[in-house]
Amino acid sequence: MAEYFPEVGKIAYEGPDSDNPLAFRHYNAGEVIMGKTMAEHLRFAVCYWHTFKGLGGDPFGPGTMIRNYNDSGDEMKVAEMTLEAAFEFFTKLGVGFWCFHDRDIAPEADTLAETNKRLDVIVAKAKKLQADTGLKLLWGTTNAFSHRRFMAGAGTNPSPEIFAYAASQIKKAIEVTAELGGEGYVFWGGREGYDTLLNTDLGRELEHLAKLLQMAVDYKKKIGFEGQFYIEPKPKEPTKHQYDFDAGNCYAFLQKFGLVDDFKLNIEANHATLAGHDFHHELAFCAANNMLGSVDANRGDMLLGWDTDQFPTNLYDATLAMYIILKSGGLTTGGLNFDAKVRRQSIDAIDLFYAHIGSMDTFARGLKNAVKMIEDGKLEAAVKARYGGWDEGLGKKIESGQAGFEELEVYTLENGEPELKSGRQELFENLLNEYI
């Protein structure tokens, strides 16, 4: 098998004093923290689509990058070469997981039957490469948004024939995810939304989306697939409004249609900011509602209003993310998937390594910071003190249901104007800085 990244060897941990850009300064996979190794805490994954299929194209121009594994006129040969390159990259980088869309790994043919045959060929090769390398599939998904047939959505398409096509494609994607031992399967509604309500039956489209997801749950049970189902919230782009706008929107949808026990959420940092939320907020909402499943680790540019999918290098974001993740019990079937792409000017294959190494180091530092926050306990104690009134007296009666409007009115009339207490925001922010 050809070597596609001959200039790069196995990436090693060399410590904080290293100046080697092809080494980890902070991510030490075997280091034990709070009873688990870093690798077990972080569960890093590399995404197939941006890393190996993205060539630098953007809304204003085509790709700028040349990759030696794309150097063939035969689509299936390119697919096989790309898969080989991907597993070489995974193993040299030292991650434990990967993620893919069905159409990333195998090209679409003229018919669904022929497309499925192509997919089976590549999945068989991927299964062997997984066995040879020890790599695992974090999750699979389907691309039901790029082809022109899905221009008006997949599960929410006004055409029942296109709904049927999408269902058939998802069925196959779940099957191959199960075949590869995937620990989860993600539903990302790339075009499940609308551009204008003038031509949209919103209620009916939501009913259809729920029906599609229920079919998937039923089929998952039928074939015995034990992986976790995820929904990935995204607020906009390409449609004016996405039905999976944010974590709260997805949670309400799942509750309405009786699907909340069958799904968790896959939170992406860049999608959070596009929805007008902090990454921290979306993770905290999920943790509070037992919906936190997996994470797409990236970032956006706050000055750009689109999904830039940049590699995560913000220590504050990584620290707060790991703080929420650790306090909610840690990642289990999910992980930290780098749903990120190198910039259009970063045209060399080695830039893929630089980007992932830096991001893995960022989250390793975030993990260590979060552990310090938990073990020190000052932040948690300060928050607990702020809500201390709910642990006794009046607050305890309210929470336990022992006080209603009448009782609260009597209390207020007897005790007068409540005492105000400072929120101490600046003090909390200063405390966070001390950990970072």
Contents of the next structure:
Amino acid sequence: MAEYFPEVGKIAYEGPDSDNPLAFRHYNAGEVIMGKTMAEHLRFAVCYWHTFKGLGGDPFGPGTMIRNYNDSGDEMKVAEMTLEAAFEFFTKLGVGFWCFHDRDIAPEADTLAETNKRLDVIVAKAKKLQADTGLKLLWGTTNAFSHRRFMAGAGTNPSPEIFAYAASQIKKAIEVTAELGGEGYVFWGGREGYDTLLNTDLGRELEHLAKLLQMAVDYKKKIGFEGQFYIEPKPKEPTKHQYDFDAGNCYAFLQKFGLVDDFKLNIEANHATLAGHDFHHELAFCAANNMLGSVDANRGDMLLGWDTDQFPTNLYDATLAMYIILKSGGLTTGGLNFDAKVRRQSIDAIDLFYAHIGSMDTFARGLKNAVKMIEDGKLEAAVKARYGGWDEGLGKKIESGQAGFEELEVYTLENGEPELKSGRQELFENLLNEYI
Ligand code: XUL
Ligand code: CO
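Now show me the form predicted together with ligand XUL; what you just gave was the form predicted alone.
Every chain and every other molecule in the complex is listed next, the one we just looked at coming first.
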């Protein structure tokens, strides 16, 4: 097999004092922290679509990146070379997982039958490469948003024929995900939303989306696919409004349609910020509602305001994310998938390595910081103290349902104006800084 990244060897852990840009300073895969190795805690995945199919195109210009695995006029040959390059990259980087969309591993043909055949060829090759390298599939997903047939959505398309097409495509994508032993399957509603309400029956579209998801759940059970289903919230882009707006919205939707036990959420940092939340908020919401499944680890640029999908390098975000993840029991089926792309000017293949190494080190530091926060317990104790009133007397009565409006009125009339306590935000912020 050809070598596609000959200038890079296996990336090793060299410790914080290393000045080798092609080494980890903080991510030491086998190091045990709180009973698990760092690799087991972080479950890093590389995403196929950005890392191997993204070439730097943006709305103002085409791609800028020239890759040696792209160098053939034959689409299937390119697909095979790209897959080989990807597995070389995964292995050299030392991640345990990868993620893909059906259409980025195998190009679409003229008919669904022909497209499925192409997908089978690539999946057979991927299965072999997984066996040879020990790589695992974190999740698969469907691209039902790029082709022109999906311009008005897939499951929420006004046309039942297009709904049927999307269902057929998702069926196949779940089958190949199962074939590759995928630990999960993601639904990201690429164009499940609307551009204008004037031409949209919002209520009916939501019903249809639920139908599609229910069919997927039924089919998953029928074929015995045991991977976890995830929904990936995103509020807008490409549509003006996406139905899977944020974690709260997805949770309500899943509850309404009786789907809540069959899905968890895949939280993407940049999608959180597009929804006007921070990453921390979306993760905390999921943790509070037992919906935390997996993470698309990236970041946006607050001044640009669209889904820039940058590599995550912010230590505060990584620390708070890992704090929530650890406190909610850690990642089980999910992982940290770098749904991120190098910038348009980062044209060299080696930039892909720098980007992933930096982000893996960022989350390794986040993990270590979060462990310090948990072991030291000060933050948790301070939060607990703030809610201490609920563990006794009046609070306990309210929480256990032993008080109603009348009892509370009597209490308030007898006790008068409640004592006020500082929220101590600055003190909490200072405390957080001590761990970073
Ligand atoms: C798009 C996005 C997707 C999903 C998978 O914003 O995040 O790549 O992660 O379809
Ligand atoms: Co994503």
